[in-house]
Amino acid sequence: MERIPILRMGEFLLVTIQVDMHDRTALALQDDLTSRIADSGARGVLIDISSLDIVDSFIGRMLANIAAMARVLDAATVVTGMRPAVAITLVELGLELPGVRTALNVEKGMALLRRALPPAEVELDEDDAPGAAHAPDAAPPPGGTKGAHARRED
């Protein structure tokens, strides 16, 4: 059985479907992708379907299911490259793809995923916490300067 590769790009997973999607291929993609999200902690999934000429109701439901499963695993989903005929077919079939965001191409899809994520949480050291006192006579950090202001000596 043919498998669809899943690439990791930072905190996102990228799936580019370059083959005809049969039901078994779609089911394998669903299993593989949910496992990769869980294993990697990916925050977003981009599925590029620009090579698909036709999407039937099964494949449409699989895309919606993948998005729902990704959402439960705390990852957003963006589908890119949808051809007009595919969009018309999905609408005619009554498939709304809830929870699936769409973009025209991979670049715009990645930008959409980045915007969908909340700002990264940054752990502060005890010394960097708001209100922490900084001793002017404290030893300089490795490679750093002593005190709050560096002075240039010529």
The other form holds:
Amino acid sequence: MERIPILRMGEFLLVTIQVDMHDRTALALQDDLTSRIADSGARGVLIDISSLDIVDSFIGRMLANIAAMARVLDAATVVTGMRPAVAITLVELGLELPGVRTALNVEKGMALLRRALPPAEVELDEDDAPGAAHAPDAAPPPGGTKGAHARRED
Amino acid sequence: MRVVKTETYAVRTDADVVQVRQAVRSWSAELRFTLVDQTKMVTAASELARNAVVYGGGGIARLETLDDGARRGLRVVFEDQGPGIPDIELALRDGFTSGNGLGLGLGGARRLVNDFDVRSTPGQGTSVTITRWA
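What would the structure be for the form predicted together with its partner chain, given that what you showed me was the form predicted alone?
Let's see the whole complex now, leading with the same chain.
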């Protein structure tokens, strides 16, 4: 059976649904994501559905379930990229997606997830360790150019 | 009213539901439905195809392109030989489900199309017909 890949980016898990999912594929994604949140301690999940033609009640339920399970595991969920025609259809179908936060695109979705985290945690993740800084070109360290070259990455 | 084109698909598995969705998408596009109308028709078909698999024990979906002289439309008939629906009015109500669904399938599908017809005989099966005009 086809499985939807889950990518890890720092504190977050990213999923892009790019196929017309079988119901079993949707259920597998729900299970896989829940396990990955627990294993990785991820604090947020972003699900991009910009490639999806439709969201019917089954896929809607999957999204709502993922958001609910993530919340229990202390992670926020955001669904991004819903097409306008899909949004119109969802509302007429009567689907409400309780507890699912949405954003227009992945960039806005990531911003939303970052805001959902306490500020200290985000900074820790983005700071470089002091030892990793490059030596400035103008001031070669003691030991000559040989050592300096060895430390350069370009 | 003339049936211009017709094709029948088996609806027994998950994969068949996906195939019916894709067929309805391509027939809707051929009829030049707007994107929103295509999406509504495909979503309604998806709900009903799944109902036929989950509750009806499998069945068929028959797609028909219609021409009534003034306009063209797409009709999809879902038929199964499952246990049937004892109380159709109840089944059409939002939130009603005999399975583990959200209970939006039947009532939700009705809101997404122009014409909706459901017939069911307990013990013999269910037939749901949806039509959307271009």
